Structure formats: structure tokens, C-alpha cells
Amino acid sequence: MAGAGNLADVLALLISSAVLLSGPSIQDGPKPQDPPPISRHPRLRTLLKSGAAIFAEDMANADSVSVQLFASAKGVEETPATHGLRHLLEHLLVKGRDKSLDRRLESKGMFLTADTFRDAMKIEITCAPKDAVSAVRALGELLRPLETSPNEIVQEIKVIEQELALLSADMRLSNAAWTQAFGAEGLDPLGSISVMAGATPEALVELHQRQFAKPNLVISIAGRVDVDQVTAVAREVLGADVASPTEPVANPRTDGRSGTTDSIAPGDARAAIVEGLDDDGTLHALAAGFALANRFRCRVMYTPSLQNGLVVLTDTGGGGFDKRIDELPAEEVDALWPLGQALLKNWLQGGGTPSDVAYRRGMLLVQRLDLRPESLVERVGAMGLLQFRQGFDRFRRDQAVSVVGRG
């Protein structure tokens, strides 16, 4: 349920292609299970005075909805002594207040998956049209106070503790690279299981105060919906629209450090050490990523932040990933500069399906209200040859982060 391994197979299928799905035949006459008529907005984003926000998108060719909770960690973030308390909050309340939470919704033919990031927990029901406004309510139960046992708890871990068994090469890879480049501060969001077998109800209960306080709330809505109908609804899921005493700061994370390190994973890991999405460089270490990525048939990981981070390249197949990066002529990388610049392109405006886009919005929107793809598109378009070669640069021996996985 948890972990960012998810978002390397979106990221791996944006590179492949993008998928658009296509919406049933229009018949005449309405029809009971039809969704709303079309919204007089395409697209529209609703900044509360309450700090949180909502973002909705009508995509009429979609057959599906997604709508997404997200949750900053500003405040919040890991360190030693709370690694993984997020993660154990994220299980506990995701099964809402009967504990059936995701039963009751499969039982209507809504889907529940839930995903927390180093920079914010993610929590999404994908359903049909026609129940986008049920979806969006039932996000309201995950919002009211939290309330677990110690038993609870203790039975949540063991189910935890099969998902890290379970863990991927790509993430394992990944986790080694944040560790050689950040230390503590670069602590995975999957957790530790003996920290998690310290957690109290009461600890949960403020921590969840604390994630899911209105500033650091977005919803994110996209799919066939009349994008008002659902606005309305997910303002009235999200509170009274009053400013918030007071808001969440981040603990900005220090500079990178490059290096090279192992992991028990099979495969290589090459990561770029970049700065936020602010900052045009980590633009640019992106473009050269997902061309690498195309390149040599790897995978990209990298999650939306305003934070210090890394984009990392793994490669779980039979090894000498990174060499092959260090001697790649110089010509074959200036071939790969429109391609960086398209395949990034499509991953900032969300790939074709609701899941991608309400994805896309919402982890930005989340790290900073005024973050839209938009203007990140545009800084990319803008990007000369220069540009892109001191990218690709980020990736090479001395100035990334290289992992060497000995399993």
C-alpha cells in the first residue's frame, strides 16, 4: 500500500508511451448512470484561506476518475528516531474509522491505494464518473482524528514488515544512493520496524494532527467530472475556509554529497544531485535522465520536490549502468537533447490518464501553491544544448552518486 515504488512504473510507463483512454459511446437520452453535464471549467485550481487547495481537471475522453489526497510532510519529515511513523500512520488511516474503509469502496467498484513520499503521503480512490462526488467524500473520513490501539498497531507492522521483505531491486538501489548522498536526512519513508514497535495511539494521533493540518492539504481531482460539482464538494470535505493560525514549515534539507556506495540489490544505480524544482539545473538533470532512461532501457526515479534531492537511474539487469554513462561520446548526449526535452515535457503535464494528471498537480500544488506545470514546461522548452549537457553532466562519475549492487 505504501512507498514510492509505484511512481517508477508511472515514470517508466511515460517514457515508453503516453496512454490516453477512451470514454464510452454518447447515447441519446440521459441515463441514470451518466455523469454530470460538462463543466462550464475544463481546469480549475481553488486556493482556500485555510492554506489547503483543490485542483480538478475534466478530461471527457477519460472512463475513469482519480482523486487524490495529498498530505505534505513539512514539519514532519524523517528523522532516526520517528523513521516510518508516516508510513505506520498511512496504513492505520487509510482503513478508516470502521476499518472497512476500503472494502465499503470496492463494494461500490471504487479503488483505494495510498503511497507516502519523502515529501508527502498520497492517498488515491479511482472510480467510474458517475461516483466522483461519493470519492470525494469519503476522503473526509480520513480527515477526522485518528483512532487506533496498540493492538492495532503491533498487527499493521507485521504487514509492513512483508512489504519492506518485498522490497524492489529499483528501490533498494535508490535508498542506497539517498543514504551515500544525504544521510539521515535522506532516510527512505518506508521506515524501520523497530522504530514503528515504539509508536503509541498518542503519538499517531498528534502526528496526524500535525501532517494533516489544512495547509499542508491538497485534493486533486481528474477524470470525466463536472469540475465545479467536485470543487464544491472537496471545500466542504476540507473544513471551514478560514485562515489557518498557523503553517507548517519545511526543514530544508542539506546539499547532496557524491560518492560511491553498495547495495545488496542486484543491478546499478546512477544518481544526479540536484536542487528543487525552482532551480532550472534540476530541469535540466531531469531532461537528462528520462534520455538516459530511454537510452539504455532503465528506470527513473524522482519525486516532485522543492527539496535537495537526487534523480536516480537504476538498472537491474546484469551490470556496468554507470560505465556505460561515463563513456558515452559526447555527440550521442547532444543527440539526446530534444528527446530530454520531450519526454520531461510529457511528464510535467501529467502523461494521459486521471491517475498521472491528478498525480502531477497535486505533488506540486503540495510542495507550493503557485508550482503549476505550465511554467515548468516553459523553462524546459527554454533549455539550449548548454543547458542540457551540464545536465547530463550531474550524472557523470564525479559529481553523482553511483551505487553497486552486489546481489
The other form holds:
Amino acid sequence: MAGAGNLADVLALLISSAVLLSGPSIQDGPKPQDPPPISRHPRLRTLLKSGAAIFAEDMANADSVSVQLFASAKGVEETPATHGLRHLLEHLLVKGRDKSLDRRLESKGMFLTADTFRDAMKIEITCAPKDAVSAVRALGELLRPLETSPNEIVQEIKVIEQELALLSADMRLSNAAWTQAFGAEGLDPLGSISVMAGATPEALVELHQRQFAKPNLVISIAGRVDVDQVTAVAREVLGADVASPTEPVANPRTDGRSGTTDSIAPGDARAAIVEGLDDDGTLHALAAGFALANRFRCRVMYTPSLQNGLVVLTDTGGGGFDKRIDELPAEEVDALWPLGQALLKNWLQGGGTPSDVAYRRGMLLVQRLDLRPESLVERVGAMGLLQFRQGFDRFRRDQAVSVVGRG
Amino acid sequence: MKGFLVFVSWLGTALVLGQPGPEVLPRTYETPIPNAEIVVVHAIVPAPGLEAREAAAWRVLGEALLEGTQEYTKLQLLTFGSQAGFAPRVTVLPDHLRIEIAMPKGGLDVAVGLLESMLRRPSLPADEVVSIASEMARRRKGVWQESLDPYSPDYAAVKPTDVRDLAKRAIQPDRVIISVAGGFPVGDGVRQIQSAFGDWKPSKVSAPRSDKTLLPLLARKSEVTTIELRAPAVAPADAAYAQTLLAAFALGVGKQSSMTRVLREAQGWSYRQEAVLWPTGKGWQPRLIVAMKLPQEDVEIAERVRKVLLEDVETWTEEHRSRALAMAEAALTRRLEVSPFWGGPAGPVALDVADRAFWTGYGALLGSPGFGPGETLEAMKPVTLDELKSRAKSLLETATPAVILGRPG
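Next up, the form predicted in complex with its partner chain in place of the form predicted alone?
Expanding to the full complex; the earlier chain stays at the top.
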């Protein structure tokens, strides 16, 4: 059999060589039997020696490009003494060189946004495909040492004070759940004005250096782009590719504590305690969370993380949805299984916008280099009814965090 | 009412493929998008003229439509309707509501079937209507949402019969507009709708009533005050359409807009300040909104906001005009997070498949089904700096202030 197989391989090789050798001449023009054009890789993940990573995906049908810079919070996690300094840094940093970055971007219809999460900071520029390279270079400005002054810090804290006043009831409920579950390790990334008021330019420059150390960085790009071109530019922007002497290490959050707490916000929240995305139980709880959010018209909040965390359901109406979760008949829970699976799969892999794709990839990559949505989707596909039920059980009062709004 | 087959190309250019056809109801428009992986059906139901007590019933109706139909239970509606990964959605605005159902490519007939059932045979179960009304009465909006929708209709007075009567009055084939977008062959969208709705005839209902204005909220229990300068809505047929929209971009879209530069960066008064173009049955309504935590109640604040913005308009140069146009181009050709074109309380509409169905349907509601994002952008391009400044000043000078005072504690 081995011999026959070898012969077949040889014949196949000869036949294909003959096709190549007798291929059309230049004058012939394309013919129906011409081989199809070579497919280019639609996405490319590049891991640099420095520890930084680049992800680029060509979404041929997209009308825009999203370029996102992630800086992991590894080594600079919030503590009561630094609560909000990363958020303040984000506000000051995104002004860019000469404080003119927004002016330069918006003159071309490009737009910058930034978010500080517990596990990372994300800075995003969305633009037309023709401006993708400029967007990557613009993010490069943010890797230079921060330039700020005491006056600028004071002025920006005034703006952040306004931002905190606008915090939604959902976020307030969620923050209360995090505090109940993780105490000081669950501090919200928005911060405390009194801590920020003590910030100095020097301290923020040092924080920037630590958070934006190369092993903490990911550039994630999605949209109608030439993946090789934008990867090359991102590589340039990330600078010399040499191994870092020390790699930042994450301080893992302890196991969450279930229980009941209250909040000044109106409404109720129920949060499932989860271990991180590499644990199947987290995916099962997420599927249940998505299904319950649809069933009870409430909101689900979760930031992809490898750390212990929460899947939070909030209802600012205070209609006792948490009680209804506890009383949901078993057959209704079972009926929600396909819905939860479909919604979670879509969240993980849905075509989405370039911004969604770059965010999903970047947020996973910045936490662990081998974490990809495809593997998560596979695991969600393998979720059985029993596992969905277990995911649902994590929202039951005895296992979960309950927040009672007093507002 | 005539039926039109309007094809809106991928780039948003509208082409009328067919001449006005035979009498076909409801009015149906399609936007085939060859590469789209999903299909979306989008129905717009204008409010039939609401008396004050009916404003609450109208909102309840929107949510109750998702409670199931004679053919589908609520869970079936949710499960079948979420196959593209998005649950069916109903958006309720004071003068119209919209239903949106997405399916994977090839599922147009399923989506149309669900929509047909929701529109023609909604269950509107009495106990669920009561429960929704009671839940909506309890629901608390965020500060920004409350500013966009500063009304608290009387949900306690809603009776299931009010909701049923309203559904019967509003959901009639001569009032509903259906827009289909996504991956289907040209002509298929209209064909599917006509096949499903072909036998739908208007029934006799009471004459439209005139709207009664609800009293807006004047204060909230919060430390945040919201100030709005609200201008009249503009539709594509209006002479000042393009100038008004471009003025909204210059005043309040992006971090280099007047509102952010002046109110946030120079004055330090706010974190969030935006120009919103709000979809009404009469057109896009410019609404300049700023949220402020104030040290004390300040009833003059709206006039101070107006004054500093008017002063800024005087300083505008060609750079301001071209930035506004660049941001308009971003919002009307691709996704822009701060696009001022809001579809409703959930936020801005973009240009994805679902939103393309919206643009065409909403254009039809305004009497210009072929006037989409591309046409709007083209209309804005020739606006000169002088025209822009003049329009922005007039918009600011004539805008009606609406303040919701924050009262902590």
C-alpha cells in the first residue's frame, strides 16, 4: 500500500509540474482553468522578542479601520494608594505631542477614544482605511515619555470629577459588587479624586514608563488593511525589539466572596463569581448571563479577563429581577440554553465592527499570548445543558454577589 | 399609497430601480448588500397621535411586542430571532417605534415571518402588559438618557385595553414602513415582504388624534444638571438641511468641537457634551446637550452655555469647517463612535447592515427614501464657512433651552 501511495504522489507531482510548465504565456491572458490567485493570510499575530505583540486582521468588507493600543496593568494594578492614577494618566497621555493629537486626527476624520479597565488600558483610533498607517504612527506618540505639568493635572482632575459624577447606576451597582467580592483588589479603575489630587508629574511619568513597558504592550488592528504593511509599521512604532530584562508580573486577585451588599444607586445587581476566561465555568456563567439579561431585560457587564472576576447583571428599575432568577423554574432555565449559547458565541466571534474585532483580540492577547476567540468559541460550542445549568447556578443567591440599590 | 422598489447601493447611493408599482402596502424598501452575512428587516410604525395618557401606553406597547405572538411564545421569538446573534429589538420614540429582526443570510423568510407575526398578531397578554408598565414605572434612566428623554409618562394608568387599542390604531398597513437590508438578491426583499403581507388590508380605526405635549422633567435627584439647547428638526427637503447638520458637527461632534473645546477644556465645566441629531417623524432634531456637576443650582446656566458657544462660533475659520466636514464624512461613510445621528436611546446609528435598513426606512418616513448617508454628505460638502457660521449662530440663538436641575440628596 505504501508503494502505491508513493506512486500516486509522484504522479500527482508530475501532473501539476506539467500544468505549470505548459501554463499560459503572457499573451494568452487569463483563462478559466487558471489557478486562483494566491490567498493572503487574513490575520497575522506577531510576537516580538521584547514581549510586545501585534495583531492585524484584514476585514475586506469593512469600511473603517480600528487601531488599538493596549497596555496591560500587570505590575501597576490599582491599590488604595494609587486609586485612579492610571485613569488620570490616560486622560493626560492621549493629548499627545504638543497636546494637539485630537486636532491632527479629527482634521482627517479620525477619532481617538481611551478606556482604563482593571486589567489594561486601551487607546483606540478609528479611521478610514487610507489612514491606517497614520493611525498606527499616531499611537506611537503615546509611547514617548509623558509631558505634563501640575496645572494640567489640576485642570484634568476637574474634568475627571465631572466624569465620576456621570457614573451610571449600572456601573455603581457593579462597583459595589466588585468591592463585596474582592475588597481592595476589586477597586474600580475610575479612581478617587483625593488620590489623584496628590499626583505629581514625576509620579505619572514613572507610572507611564512602567505601564507602557514593552512586555505590557499590544497593538491590535482590524479593518480593511494590508496586514503585512500595518504590522511592519506597528513593529517600527514599538521600537527596538530586544528582550526585556524583567517582565511585569500580574498580582492575581484572590477568590471572590459571595454575599449581599448595598449601593447608593437605584436598582439591583446579581453577579456570578468567575475564575477567568481559561476556565470553562466562566464561559458557562457568561452564556447564562447573556440569556438571563435577555430574559429579564437587564444589562450584563463583563470585561474579558484571565483574572478572577464577575459577570454582573444589573437592573436599575429595582423590580426584583434577582429574586426572579432564584425562582426561575428549571424548565425555563433549560430553555434558555440555546439562546445563551448563541448570544455568547456571537459576542466572542460575531463579525462585528473592526473596533469589536480589534478589541476582542487585543484584550485577550494583552493578557495571554495564546488566548484566541476561536478556542473560546469551540469551548462554548461544546457546552452541554448540564454545564449551562451550572453556569446559571452561579447567579443564585447562595453562590453569587447580590447588590441592593438604595437610590 | 404606491409601492416603490428602491435599491440602495452598498455605498449608500439610492437608485430607483422600478417605477412606482401597483398599490402595495405596507410601503417596502430594500437594500441588498452582496457581501453581507446577515439580513435585517426593519419596520417603522409612526405613532397615531397620542393623548397625554397614551404616551405611557405607547412605550409599553413597544416592549410588549416582544412578549410573543399568536404563533410564537416570547422565548421562541427570542430564540428564533437571535440566530444572527442579536435579539429582536424594539426602539420606542415619542412619535414612532421601530422593530428590528436580524437573521443569518438565507433566513430572510424567517425574519419576515417573525415580523409579520409581531405586527399583525401580537399577543399583548394582559398580565405581561401590566407587569411591563409596572417595571417601566420603576426603571431609572441614567443622567444622559434622562436628558434625551426627559419625560415620565403615567405608567400606573396604563390598562391592557389601552395598549391593544393603540396597537390596532397604529399598526396598520397604510402606516407601517418596512425596510429590508442584507445578503439577498435584488428584488427578493420586496418580494418576501409582499408575499407575507400581501393580504394585509387597513381596518377601520378612529381618526388620528393630535399629540398632547407631556411636561418634561425639570429636576432630578442627582448632583448632575443637564442643559440642552434644542433646535427644530430638519428633513432632507428643507433648504437649511445640510447647513444645519454641518453646524451640529462643528458645534458638538468630536473633541475639537466647540462644545468640548470651550465647555470641557477651557471652562472645565463638564466631561460629556455632545451634539445629538435625534430622529423624529419630522426630521433630525439638533440637540446640544451638556452634563455638569454644579456647585449649586444655577438657572442661568443654559444662557451662559449659549453665550460662550456663540462667542466661539465667531472665531471659526476654514480649519473648523473642514474638520466638521471630515467628521461628517467619518459618520456618514464608516463607524464613528461619536456620530451625532442617534437611532434612539441606545445610541448612534452606524452603517452596518441593520443600520442601513434604518437609514432607508427612516428616509422613507421623512418622505425621502433615497436620501441616505451618501446624499447627506454630498449636500454638506458645498456649505461655505460663512453659511456654516451663520447657520450655527442662528441655531444657537433660536434654540430652546431645556434644563434638568440636579438636586443631590
